[in-house]
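Here we start with a single chain on its own, the form predicted alone, put down as structure tokens.
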Amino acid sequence: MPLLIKNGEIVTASERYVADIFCENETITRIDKNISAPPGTEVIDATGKYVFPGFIDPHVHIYLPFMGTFAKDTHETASRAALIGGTTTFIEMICPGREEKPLEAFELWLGKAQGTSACDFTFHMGVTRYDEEAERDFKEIVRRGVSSFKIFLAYKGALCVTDEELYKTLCLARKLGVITTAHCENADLIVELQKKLLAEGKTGPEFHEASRPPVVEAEGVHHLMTFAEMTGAHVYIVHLSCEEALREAMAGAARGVNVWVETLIQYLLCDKADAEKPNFEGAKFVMSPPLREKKNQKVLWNALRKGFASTLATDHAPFDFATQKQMGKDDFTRIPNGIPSLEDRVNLYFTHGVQRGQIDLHTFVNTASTHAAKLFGLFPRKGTIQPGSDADLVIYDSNYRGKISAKSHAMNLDYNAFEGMEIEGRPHVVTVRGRVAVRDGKFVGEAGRGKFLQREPNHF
């Protein structure tokens, strides 16, 4: 069925104007004033509301075996939550163990998402080891449409790569035209600091941040900058949390390193005091890199505003508080890492960014949608509103007022890190390729309608 959205204020990364949008065969086919609806067209009146391109979360974990357990969301629950929050596309991290074959891991993750996700999806391919067999697999995975890698400079003995593997990964990425996303810390320093703290009897979640302080993250970024400079590879720092790490990234960029920075909604609104809450409540806020001192929030907002940070993501990784987080009750190193935020990213970013004057509407759209589409080979199919683009649209009601609560969220877990926070605005209608998936906070779409988005390398 064709779809016509009338009288909305269209906002992209660079334009803002009132017009109608006509969608047919899953794409936007016409943008104009006073479009007449052909017979059989669904018409939505967007008067007084913004119309944004569907938002893209470039960093989520859904199927995730991690620290002896599994993340709680399925692709069905996560995609529903994403859509309710205005996210129409996400990029999931494939995180195989070192002993797993990369191609088998890719097929496993793809199989989990296909037929269940209600929104479109693609992947970053995790490189957790590098040998001849793995290299052959990586080339085949790129051929199948995954044009980004993910490496870890953390989680020693599990996901972390050696320097030799890092060098070879970046060389292959440069050769194939693939961007490499990177978790930047120093795995060895973390292990030693964890041992020291535990030996001193410091076992609670409040000591997680001390085991991987800002200097450890900054050292990881510096390390990546060196290897990227040596190889000419394009790199993307995931979940950057602090001023020290940002300074190292900017120093790399200043000397010609091809580097982009992602930060998270958690780092803008929460701080290390949350992870220090009594009665083990702090475990809800344990993630890596950790929440930092509050002073970093101003730095990160400025980075988004000035373009030093390109994207705002979630690193969504949901683990129940009552059961899974309790695994680290007597040892903070065993708390499953992650703060779920897939559903709340866009509304909180709009509330605390746009409504508070921290960022303008164009920056909002660019950092939460467009720039991710450009970096990861999805633009202009995704991330903008123009004829020929997929009809992923968010009709946004900036007058809505509400409150976040685990009791009402769609994510499949028992707590919300943003519990009780007010939101000023939410999606009124969300479409996926021209079909309505959300109306007034309720999911009305179809599980399994989401498509795997194949991407081409060499998109720089």
Ligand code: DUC
Second form
Amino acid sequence: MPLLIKNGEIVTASERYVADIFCENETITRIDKNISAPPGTEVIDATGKYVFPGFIDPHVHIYLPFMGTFAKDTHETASRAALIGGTTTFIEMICPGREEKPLEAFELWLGKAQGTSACDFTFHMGVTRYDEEAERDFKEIVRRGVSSFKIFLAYKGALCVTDEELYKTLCLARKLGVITTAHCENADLIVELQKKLLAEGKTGPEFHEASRPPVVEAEGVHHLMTFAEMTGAHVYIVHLSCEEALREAMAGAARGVNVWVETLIQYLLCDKADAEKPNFEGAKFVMSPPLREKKNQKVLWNALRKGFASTLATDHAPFDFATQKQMGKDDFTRIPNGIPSLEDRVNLYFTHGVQRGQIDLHTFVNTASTHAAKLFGLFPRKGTIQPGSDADLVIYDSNYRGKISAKSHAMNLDYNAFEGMEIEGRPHVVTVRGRVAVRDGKFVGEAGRGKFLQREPNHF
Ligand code: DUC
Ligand code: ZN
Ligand code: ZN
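Now that we've seen the form predicted alone, could you pull up the form predicted in complex with the named molecule?
Full assembly next; the chain just shown is listed first.
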């Protein structure tokens, strides 16, 4: 059925105007004033509301075997939560164990998402081992439409790569025209600091940050900058959390490294003190890189405003409090890392960014949607509102007022790190390729309708 959205205020990364949007066959076909609806068209009145391009979360974990357990969401629950919160596309990390064959891992992850996700999705291919066989697989995976890699400089003995593997990955990425996303923390320093803290009897979640301080993250970024400079590869630093790390990224950029920076909603709104909450409550706030001193929030907001940070993501990785976080009750190094926020990213960013005057509407759209689409080869299919783009639209009610709570959220999780926080705005209607998937906070979409988005390399 065709869809007509009337009188909304269309906001993209660069434009703002009132018009009607007509969608047919999953795409936007016309944008104009006073479009009349052909018979059989679903008409939505968007008067007084914004119409944003569907938001893109470029960094999520859904199927995730990690730290001795599995993340809680399925693609069905995660995509529903994403859509309720206005995210219509996510990019998931494929994280194979070192012993797994990359192509088999790709097929495993794809199989989990296909037929279950209600929104469109794609992947960053995790490079957790590099040898000749793996290299053949990576080439094949790029041919099948995954044009980005993910490497970990942290998680020694698990996901972490050696320097030789890092170098070879970046050389291959450069050759194939693929961007490499990177978790930047020095793995060895973390192990040594963890041992030292535990030996001193410092076992609680409040010591997680001390085991991976800013300098450890800055060292990871510096390391990546060196390797990117040597290879000429394009790199994207995921979940940058602090000033020290940002300085290293900017120093790389200043000498010509092709680097982009992502930060997370958690770092903008939560801080180190949250992980120090008593009665093990701090475990809800354990993620890596850790929540930092509050003073970093100003630096990160400024980075988003000025374009030093390109994207705002979530690193969604849900582990429940009742059982999974308890695995680290006597040893913080065993607390599964993750602060889930797939559902809340857009509303919290709008509230604390746009409503509080930290960023303008265009920066909001750019950092939460458009720039990710451009960096990862999805633009202009995703990330904007123009004829020919997929009809993924968020009709946004900036007058809505509500509170975040685990009691009402859709994520498959027994807590919400943002519990009780006010939101000033939420999606009124969300569409996935021209079909309504959310209405006033309720999911009305279809599990399995989400498509795997194949992406070309060499789009820089
Ligand atoms: N950090 C997290 O907090 N969770 C998942 C993986 C990661 O790098
Ligand atoms: Zn990471
Ligand atoms: Zn991650």
